[in-house]
Amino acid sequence: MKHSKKFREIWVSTDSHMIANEATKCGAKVHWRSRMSATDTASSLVALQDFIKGHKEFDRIGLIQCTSPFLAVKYLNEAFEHLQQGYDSVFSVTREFKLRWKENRPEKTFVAVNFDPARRPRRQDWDGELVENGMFYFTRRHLISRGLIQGGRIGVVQVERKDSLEVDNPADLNLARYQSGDL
């Protein structure tokens, strides 16, 4: 983020005094994240609405996931150049060639959600789908105090797949450090 000299400033939001000592030590300021909001299952968008409420100032707010280590400035750098054109919400994509099934309980059976199985396509003939990857999202506070992370004029950043990954779990962790080179 600081790499991308695109951001007027930096907040962590946290409830940790040693994360919250980490981003000071960055340059970041700190938010310091209500009880509701700093749970484990609390969404980004309770988050956002939580953050906006003790900071009036901003009109458009950027959330960039922790969980998401390969982060580039190309990325943010694209956000940005949508958000000058205009849009009201930027969030990253990643490009996948999935054809995806359903399973309908308690019946066991499955559906095909994105293709017709009698007109089966190859992979490599059919342009995929977007899927968010949670790497970043842009928006403005309005969309926000609606309880809509996305909305009005919509952009997305195609982040390629190789950095799209997101950590959730120890398996995922070891991926982004084998991927890293740290492994």
Given for the second form:
There are 2 protein chains.
Amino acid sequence: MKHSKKFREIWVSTDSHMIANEATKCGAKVHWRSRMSATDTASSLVALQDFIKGHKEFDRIGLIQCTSPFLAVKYLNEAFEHLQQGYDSVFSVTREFKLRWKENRPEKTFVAVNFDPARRPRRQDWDGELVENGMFYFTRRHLISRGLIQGGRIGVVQVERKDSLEVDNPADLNLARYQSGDL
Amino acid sequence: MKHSKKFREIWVSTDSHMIANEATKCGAKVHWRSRMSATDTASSLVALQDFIKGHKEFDRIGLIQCTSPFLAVKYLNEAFEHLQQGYDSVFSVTREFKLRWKENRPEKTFVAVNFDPARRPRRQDWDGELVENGMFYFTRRHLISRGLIQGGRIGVVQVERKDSLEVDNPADLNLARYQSGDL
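Would you mind generating the form predicted in complex with another copy of the chain now that we have the form predicted on its own?
Let us now look at the entire complex, which starts with that chain.
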């Protein structure tokens, strides 16, 4: 975020003194999360709502999640370009090529959802599908107040698959360490 | 496959003498792939069609792909149970919880496909979606002849996310080595 040089201020939202110390050392400001927004099940929206309540000065806000360790400046720059073009919310996605199936309940059989089994597509034959990868969400105050992270004119930044890892459990963390050359 | 003890015969389909040697050492029989079915772009269906042409004795066939290194006997056993219950094709899937988006072409904005942005679901709030992971496909001769891997009464075996890695490029291979404790 610092390297992009495009953020007016960088805040770390936490309820941990250790994390707050690290954040301050790195030049970020610290937002002390409310009790309600610091639970294990609190959503990103609740975290954003908690933040804007104490910070009336921001209209545009980018939520960058530390669970996506392969964030790169180029992705942030692309998001900023979108914002300059008038998009209200911009977030990161990954292009995936997954063949999906759905259960037919009474019969307990399965049907293909996004392709024809008589013509199974190869990766090069279709555009795939865009899925959120949780790396970042840029949005605006009035959307957050209305309970939305994504609203208004919505744009996306496509992240390469190799950079899309989302750390969700200890195994993912090891994977991230390995991928970054730390292991 | 050997550990499951449920296969009448185990064949390795290849056009490589090195792979054929390894296969024989491990007790598998070798099917020499035709030129046409051994290209980089040949589909799994073409490989199956190539195999059944020379092997009229098999009605049921399981294609197990060596690109899924975390195959476990329990998954094969589950597939066999389905076959005994009368399913014609059974293949492996993974449950994913991905929020999908689609481009609205003329406007160049994006719309959510499988959820409501005003009520972003948490993982625990929905069933997710089933996607093929390419680990295995059990099917029948008459389906393959008709150009289908999946047809008739279709069932699935759900593979845990940690076992679902599909090796598609050298980075994946390193990931697999790391995950298996080899690195």
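For clarity, every value in this text was computed on a predicted model and none was experimentally measured. Whichever C-alpha set is largest while still superposing within 1.5 Å between the two forms counts as the rigid core. Numbering follows the first chain given and starts at 1.
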Note to self: P121: after superposing the rigid core, is there a C-alpha shift of 2 Å or more between the two forms?
What the structure shows: yes
Notebook entry, point to check: So with the core overlaid, does the Cα of T109 end up 2 Å or more away between the two forms?
Noted result: yes
